[in-house]
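One chain follows as structure tokens, the form predicted alone.
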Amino acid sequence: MTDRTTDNTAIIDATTARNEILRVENLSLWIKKGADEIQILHNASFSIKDGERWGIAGESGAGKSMMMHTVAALLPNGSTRTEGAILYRLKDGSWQNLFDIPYAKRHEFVSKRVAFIFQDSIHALNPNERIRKQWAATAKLHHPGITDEECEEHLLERMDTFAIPGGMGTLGSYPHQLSGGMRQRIAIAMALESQSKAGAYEPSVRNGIIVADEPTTSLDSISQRSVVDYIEYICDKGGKTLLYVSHNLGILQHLCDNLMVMKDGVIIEQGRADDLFFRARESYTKAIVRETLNVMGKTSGGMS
């Protein structure tokens, strides 16, 4: 049986702490049910440096997208209980855990710093409004005092940013008239107004983190190859921070240098995603691991 403490105790030195920006330290989480409350995880802990790419990695109901959620603020408050620290770094270099800040003022916080992309665009685009209409609303939330015809032009240079074509035509569609991969990327795009300027795309704003969970689970294998892609496209161009949440190890190796694995509520290893993919010590990940290179048709060549 793995030590919860072992890999996953935060650890903070003063070169470290420098780059970081975003710190969970002993996060617990419970759902409550009636009386009773299930325990989804137990005492994680990580720390994120500005600018790196992290993978989170685990069979279904391991606890990995409710621990981002968790983080996102995007939990219940009446159904859930949590306990330990979810720290943000702060513009003066101070840190704010998340867990001060009422209940109604989290998500707040977090968007301006977090873009969370979910796991079916479906989900995040309204079938019933064309695609202008609720991007444009999303814009001006995030944009107040923008005009209609500054909102159009900021839309238009969007999509040429995210290398979404189309133009007007795309703007005017439904989102059933778009395929899987094309909804998702605007829907990235829709998430990621809160870290951009009216009428520009800001490279030099850091600090920002995308959050991923599963984006690619409902999409054929071509359209797939192609969000994962955008997304690391994203990444390069804004200098952004990656979360990205999945049990396909092939898609986290490829996007991720460092990867965590969960198990039953629990991150059992942590590091680069090399040395995990291919020196891990736990036999869980070696296990997962295993399965992969299999469904590749690859060896698992050194793996013990």
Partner chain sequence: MKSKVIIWLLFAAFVVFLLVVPHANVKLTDLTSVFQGVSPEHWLGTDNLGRDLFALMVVGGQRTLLVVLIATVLSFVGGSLLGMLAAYRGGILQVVIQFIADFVTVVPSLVVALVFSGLFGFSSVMAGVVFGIGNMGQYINLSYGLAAEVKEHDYINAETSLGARSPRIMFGHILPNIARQLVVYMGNNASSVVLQYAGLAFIGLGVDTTNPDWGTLLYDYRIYMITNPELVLIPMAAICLLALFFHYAFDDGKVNQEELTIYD
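Owing to the predicted nature of the structure, the values given are computational and were not obtained by experimental measurement. Rigid core here is just the name for the largest C-alpha set that superposes within 1.5 Å across the two forms. Positions refer to the first chain, counted from 1. First, how it differs from the form predicted together with the partner chain.
- After superposition on the rigid core, the Cα atom of residue 96 is displaced by less than 2 Å between these two forms.
- Annotation: Cα of residue 229 displaced by less than 2 Å between these two forms, core superposition.
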Second form
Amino acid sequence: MTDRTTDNTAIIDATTARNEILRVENLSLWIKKGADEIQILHNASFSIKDGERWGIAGESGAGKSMMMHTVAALLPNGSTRTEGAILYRLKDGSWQNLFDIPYAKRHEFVSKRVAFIFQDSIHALNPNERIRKQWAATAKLHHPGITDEECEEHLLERMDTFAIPGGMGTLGSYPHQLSGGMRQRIAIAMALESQSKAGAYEPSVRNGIIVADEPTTSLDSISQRSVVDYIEYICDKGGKTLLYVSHNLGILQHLCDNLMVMKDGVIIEQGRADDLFFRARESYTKAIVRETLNVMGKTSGGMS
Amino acid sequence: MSDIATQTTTPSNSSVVLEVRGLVKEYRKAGSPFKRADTFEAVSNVSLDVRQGEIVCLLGESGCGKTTLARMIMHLTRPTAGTITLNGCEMQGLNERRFRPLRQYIQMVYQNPFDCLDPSRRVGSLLEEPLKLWHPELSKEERTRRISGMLQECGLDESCLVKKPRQFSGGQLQRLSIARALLVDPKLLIADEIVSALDVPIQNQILDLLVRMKEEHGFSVLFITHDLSVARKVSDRVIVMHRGEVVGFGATDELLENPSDPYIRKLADSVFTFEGCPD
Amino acid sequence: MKSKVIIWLLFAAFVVFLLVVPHANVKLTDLTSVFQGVSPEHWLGTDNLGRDLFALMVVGGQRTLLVVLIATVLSFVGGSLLGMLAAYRGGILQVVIQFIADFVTVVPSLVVALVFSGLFGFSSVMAGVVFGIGNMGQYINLSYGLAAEVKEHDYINAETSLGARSPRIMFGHILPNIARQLVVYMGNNASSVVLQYAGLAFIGLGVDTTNPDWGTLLYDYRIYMITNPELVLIPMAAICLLALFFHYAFDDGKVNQEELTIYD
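And the form predicted together with the partner chain, for comparison with the form predicted alone?
So here's everything in the complex, that chain up top.
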């Protein structure tokens, strides 16, 4: 595995000095179903640089969510088979293939680098526990050795960062006592604990990636807007890299500067978002652009 | 406020198919034996009209009461107060037996395509049942002919008849649902979030199908959705609901471009517009 | 699936065998040939009174099967219907039916059987009826739970709005969707009826020794457990095997492949 030094990338992209932090090479995924195997991903390859915002578009069943789960080491062991490489950039600049790490340790490795926002984030909250208890548990997981007072301070500081009002009152509440919007923010903040700094205990994760897997699919328009705006806010503030899975091209256009389109487990096209929205090369990409314009009532002269 | 939602953009001499006045649905929250239970109103004093040949959109977020309203119109729940007049006949007070003959005039297509057809039956038998019920005078051949005709109009073919619901995709199931509802020849079709669970290309197909069938068969549609783009695309007139109440109404484009109500403005602002060029 | 078919074919053969095989008269005692071992005239030997054990087992088997049949049919049909009705109709009907279910579950069937046999004399048919009613409570609860869940699905609303009447909805759309689980439960239930009936006979309600059941045999032969263990082991084995058979014969090992989902 060749080392990519920061010098090379600085020359290539001098203005933004972005490094590659994640590389996926020829990733294929099979799921075992009884005696058969079904291939879910076919030779997916892409590269993510620090600070980039990537949208992953495609219909349901295209494999977008599976691909993200694979990259984040969230797949069960027995029922899947993979080929290819998922390479994470380490602090010293070298690359680590996720598949070279024993299965049991993979999630630990990934959780220090990737914050995963699931489709049903809000349901990640335990209705029977106060917010403080749940959040503290997650925080302690990522900052081992932290004392209770330090944890409390940490939570309050995080609430500030994430614009969650209410301070101690909110921390002492149960989920059902808070509004839906608040719950979302807390759930997202909890998901981002791995990306946090806690005094002198653990320096902030440099190559932090946020993966959001269709986080607004089950929400209505106003809540959806609020979550998307929020994710944008977090990314702006922390300079995070974003991988956002959605079948809604409007959201992706709003949030992302790069885009990959998937169909049946294959990355059909990838590149700068504007290039795909306005000057797509593949007919499938053109088709989904057309259909999205159609459902918004704007036919652009193409057939529906 | 209650009367104004009935204003329409279609000529006012076209007949009213559905008339709802002052409809209320109250639910009691669980209370203790020592305190009278609190109530909350899922639907609060809602009035609206649907006229012949219209597509009226009921727009609102989840929890705003639109599904409760639809269930009351479908006589699946009793309203606490108010009137529902279908085809000139006031029906909210009728018991099931008296209402049943009216069921022919009003049908509903449901949100979850995977849940609206009995999984234990073949599609053919599910389509035959309502036809046998409402048109017992038809012979077996005539029934088969009608069913095939309707399937074709909905973009499906006869091979569907021997299959079971789980063998179909979401889009196909919605087509079947529409076909089934239209077989009894209703005057009003309520479409409850029928495309929300579908991918965008399929959404377009189903919406196009609905509009086409409406033109062909002449029924009216009460289209329930939370998606503004869909509302804009499909309906002539929109009624916006929030927390059980009607907060706005009018011609779709006008209302969403110049919203007077702050909630409607927020709703309109929440849309993610999209610009693109597919060619 | 194949193994199921084989099991049921074997069982059918067994039932036919029980019904047609010629056997000695169970009432015939012969004190000159007690405790005989297996022989061509007595396939399973004889007991303490010289009765042919094989004949005793066959007759006992017939009676046990009769009891299981009556009890199972009664509780399955009655319980499923009542549970479905309670779930679909709700209201006062539901309250009444749930009370009936609780009542029959709480009252011990054995006590009821005792009372009835005191009043009307003991018979297999009566035992079957008593167990049938006694076990109905659990069917009602199961059927109620299943039907209540199915009722919430949109396809039931759809059928209502298409004009279907209550009976059609209950029998045409709710029942087919809950039948599989009810049948599985029926297997467990039939299995426990075998044991309940053996227990009843053992206690001595089947006091008429000329009409023996497997349970009665266990009771009669228990004092010979050390000297002639086969007399105890044979009825015991029969009871266990039959109970096990019913338990497994209705099991639904097939997982519906289409219902497994792979998330996107």
